[in-house]
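In the block that follows, a single chain appears as structure tokens, in the form predicted alone.
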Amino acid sequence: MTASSDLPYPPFELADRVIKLPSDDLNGYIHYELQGSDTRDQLVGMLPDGYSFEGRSLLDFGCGAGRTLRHFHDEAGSARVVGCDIDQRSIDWLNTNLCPPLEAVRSEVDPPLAFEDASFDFIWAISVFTHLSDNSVPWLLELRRLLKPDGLLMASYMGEHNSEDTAGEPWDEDRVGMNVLRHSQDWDLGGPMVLMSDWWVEEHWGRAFDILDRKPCGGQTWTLMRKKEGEITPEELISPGEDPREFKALHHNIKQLQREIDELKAWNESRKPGASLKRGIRRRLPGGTRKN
């Protein structure tokens, strides 16, 4: 048996890319090791009792430099264990240092992945759909395509535990469906941020999967799902259901995005030459009004 701590670690900038680590290497890699081990334990704990990896095929979608994937190194002796990520440097490092027995492939921004239909028994996607906006549904259905009949997918999403930090407002599930924030935010700053409510996931993801389990983990909601039979298009999965909260959530997301636009305009205005003088003049306009 090979312990994860016996395997090479990626350069610190790759290890630190997904989750911020303590700045010094020793504590940073200790955290990296413990986070990966804990994630593996949480994943295994969600699987059905008696679930065996032997002879199965696994995919870590959004694997980074292998923080979790490395903890499946031993299983790769009797199972196919694959990591996939958009970051070329992370994939190159994995292929140089941990493959084989693991496998690592780079994904493009949009699907498909270069795997045949029904290639995997179990796929996990941690902190991925938390940042996908326009291509969220196509990617969800791409992972469904890759699952074998009755295959399992664990996908996490942000919601109740993230509203204050992400949206700057108290959580109210009645006004959140799939609400996209910071749509144009640079990926170095985290990319878009997506909040989902449990009822929206049940309505929409539930059209493609049977939802088996759901639990809070690491500030997100982890959802274990089994692939349903039949075909479904992106349009069929995303179309609004009969719940009136669908339209309330869309209306609220428009308000959220308008607030972001106003804040961005104010920030850009503050960076213009003479901005401080202009703000002072506006504060002194008669009647306390502001000049538009």
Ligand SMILES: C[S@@+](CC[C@H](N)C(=O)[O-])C[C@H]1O[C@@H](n2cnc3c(N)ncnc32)[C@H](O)[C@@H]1O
Contents of the next structure:
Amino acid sequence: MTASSDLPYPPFELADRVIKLPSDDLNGYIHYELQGSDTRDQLVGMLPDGYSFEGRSLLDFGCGAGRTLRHFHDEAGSARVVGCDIDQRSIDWLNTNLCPPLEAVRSEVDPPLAFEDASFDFIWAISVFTHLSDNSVPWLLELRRLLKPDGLLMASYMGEHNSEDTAGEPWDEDRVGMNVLRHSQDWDLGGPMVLMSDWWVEEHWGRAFDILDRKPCGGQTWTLMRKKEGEITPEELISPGEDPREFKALHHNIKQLQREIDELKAWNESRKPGASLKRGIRRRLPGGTRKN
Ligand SMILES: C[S@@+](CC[C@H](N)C(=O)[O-])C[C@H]1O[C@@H](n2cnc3c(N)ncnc32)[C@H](O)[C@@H]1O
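Starting from the form predicted alone, produce the coordinates for the form predicted in complex with the named molecule.
Below, the chain from earlier opens the complete complex, with every other chain and molecule after it.
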């Protein structure tokens, strides 16, 4: 057995890129280690009773420099354990330091990944769909393509626990479907911020997956889903359902985006000599983003 703490750690900027660390010293890396091992425990804890990794193929979609993936180092002896990310530096670091036995590949911003249909038994995407906007649905369906029949996907989303920080307003599920904020924000500032309601996930993700379980975890909602058979296009997955909240959510997202434009204007003004900016707004503007 190799403990994760016996493996090399990525440089601070790669570790801190995926989760805000308290400091760039030992204490920061202890935090990184514990958060990664906790994520692994939560993943394993939500899998069906008796689920074994032996002989399986696993994919960590959006793995960064392997915060969670490193905790599957031992399984990589008897299972195929792959990570992918758009960040070349993170993938290079993984390839140099933890592969083999792990595998790491760089993905493009948009699908597909260079794997055959039905390549994986279990895919997880922690804090990734929380930041995907236009490519969110294509990626969800790409992960479905990559899953074997009956394969499992664990994906997290932001919602009721993140509204104040992200949108600067109290949570109200009636006005959130899949609401995208900070659409073009750079990944190094946390990327776009996407809020989802449970009802929206059930309505839309539920068209492609059976939703098996859902629970709050690490300030987000984690959902375990099993691939449904049959074909579905991105248009079919995203088209509005009957729920009147679909329209309310779209309307509210427009309001949220208008508010962001106003805040950005205020921020620009505040950079003029002698000007100031309200604290709540500052936190949500460039450089003030919290990582999730
Ligand atoms: C908030 S971080 C979470 C990282 C990791 N899942 C974890 O929990 O430590 C989001 C990650 O998703 C990656 N990402 C964004 N778009 C992606 C894409 N299209 N394909 C793969 N990874 C992507 C980012 O580069 C980043 O490393």
